[in-house]
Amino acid sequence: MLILLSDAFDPGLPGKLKKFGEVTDNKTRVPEAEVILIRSKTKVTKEYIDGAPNLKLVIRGGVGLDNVDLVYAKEKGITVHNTAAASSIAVAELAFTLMISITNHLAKADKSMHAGKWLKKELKRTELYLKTLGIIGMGRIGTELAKRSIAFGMKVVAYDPYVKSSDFADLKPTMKDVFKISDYVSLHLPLTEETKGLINSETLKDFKDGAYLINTGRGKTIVEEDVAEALKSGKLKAFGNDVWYSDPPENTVLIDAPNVTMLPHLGASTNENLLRIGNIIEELIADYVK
């Protein structure tokens, strides 16, 4: 059995997997591979699958599966898994980092100091304490973010049509109920037909004036042009973003929008998370072999 690592994983993973068969990162061997391991960079399209006649198992190191043609994979008898349980802490910590960073102007302050400027009076900080955080998507990551926010004295509300109860957030019946009372809104959504472009010019009208928006879920759940306009008008105070329409982004209007903190899709990129991903992959392949 040939196992192909198509994207970057923990360096120790090939050693763990060699007991199952040959392990390679040579992408020219896609046609031979029975198992292919991917992250966000590799796109397992219909054409990709057609070029992999021996493929039986795809494992995505991470949460989202929007880079895999799930319908065609199923038609071809290919099993697809993700490693959703691994990334929860890493992504939640990054979302919380963005909340702290944009309200304390860390990027602006650091850049100004390197430029020899002293913006002590210009950069006014805002505390998280007693503010309301609205979480859209109360799955594993949303729950981990809620725990950390409660520790900072925040009130947490959330909307998720698939979650009926939570020990860490006051669940609201509609997104509008969340938007209208939230000082911060954090998105933790998969990319589906229902969530694509969810944050747009119409839904942004429901936000509190001067709210902060965080997205560590999927880039296409927002309409970038509409978010940029909300930032220019002051409807949004600031935007912290780790996810894009493509990696890296091409011609994004957010480059020129005010008060945007941009990250290069770092959500799952912790050493600890890569180790957890590797452990789950090892278990999944062991089950496949059985």
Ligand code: NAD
The other form holds:
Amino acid sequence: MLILLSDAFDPGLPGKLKKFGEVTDNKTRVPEAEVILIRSKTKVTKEYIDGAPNLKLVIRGGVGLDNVDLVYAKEKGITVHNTAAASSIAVAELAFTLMISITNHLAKADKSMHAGKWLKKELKRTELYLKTLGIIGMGRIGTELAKRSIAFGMKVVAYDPYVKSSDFADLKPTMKDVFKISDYVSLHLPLTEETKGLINSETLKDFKDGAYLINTGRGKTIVEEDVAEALKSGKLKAFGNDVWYSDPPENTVLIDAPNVTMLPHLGASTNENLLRIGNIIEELIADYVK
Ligand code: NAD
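Can you now output the form predicted in complex with the ligand? The one shown was the form predicted on its own.
Up next: the whole complex, starting with the chain shown before.
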């Protein structure tokens, strides 16, 4: 059995998988591979699947499966798994980091110090304490973020039409109910037909003036042009973003928009998460072999 590591994983993973067969990271060997391990970079499209006649199992280290043609994989009898629970803490901590960072101007302050400027008067911080956080998508990551925000004395509300109750957020019946009272809005959505472009010029009208937006879900759930306009007009005070239309982004208008903190899709990239992902992959392959 040939196991192909098509994206970046914990360096110890090939050693753990050797007991199941040959392990390679040579992408030219896709046609021979029975198991392919991916993260977000490899796109398992119809064409990719057609070029992999021996493929039986795809494991996506991480959560989002929007880079896999699930319908065609099923048609071809290929099993697809993710490692859904592994990344929740890593991404929730990053969303929280962005929330603190944009509120306290960390990126701007650091850049200005490196440029020899002293912006003590200009940079006014804001506290998270007693502010309202609105979470859109109250799943695993949204829940972990809610727990951390409650510890900081924030009030947490959320919108998720598929979640009926939560111990950590006051669930609201509509997105508008969340937007109109939230000082911070954090997106934790999968990319689906329903969530594509969800944050746009119309929905932004429902936000509080001067709200903060954070996105560690999927880039295409926002309309970048509309978010950039909202930042220019001051409707949004700042935007903390980890996810893009493509990795890396090409010609994003957010580069020139004010008060944006941009990260290169780091949500899942903790050493601990990569180890957890590796352990789950080992279990999934052991089950497959059985
Ligand atoms: P999850 O499935 O536990 O939670 C997603 C939630 O979104 C679900 O509860 C679902 O009901 C809800 N949802 C779906 N459609 C909705 C809609 N239209 N409106 C409101 N809520 C809706 O998944 P998770 O583990 O919390 O991950 C969430 C997303 O985070 C993933 O789908 C992935 O896109 C993204 N992610 C990003 C990174 C990163 O590196 N930045 C890493 C892992 C995951």
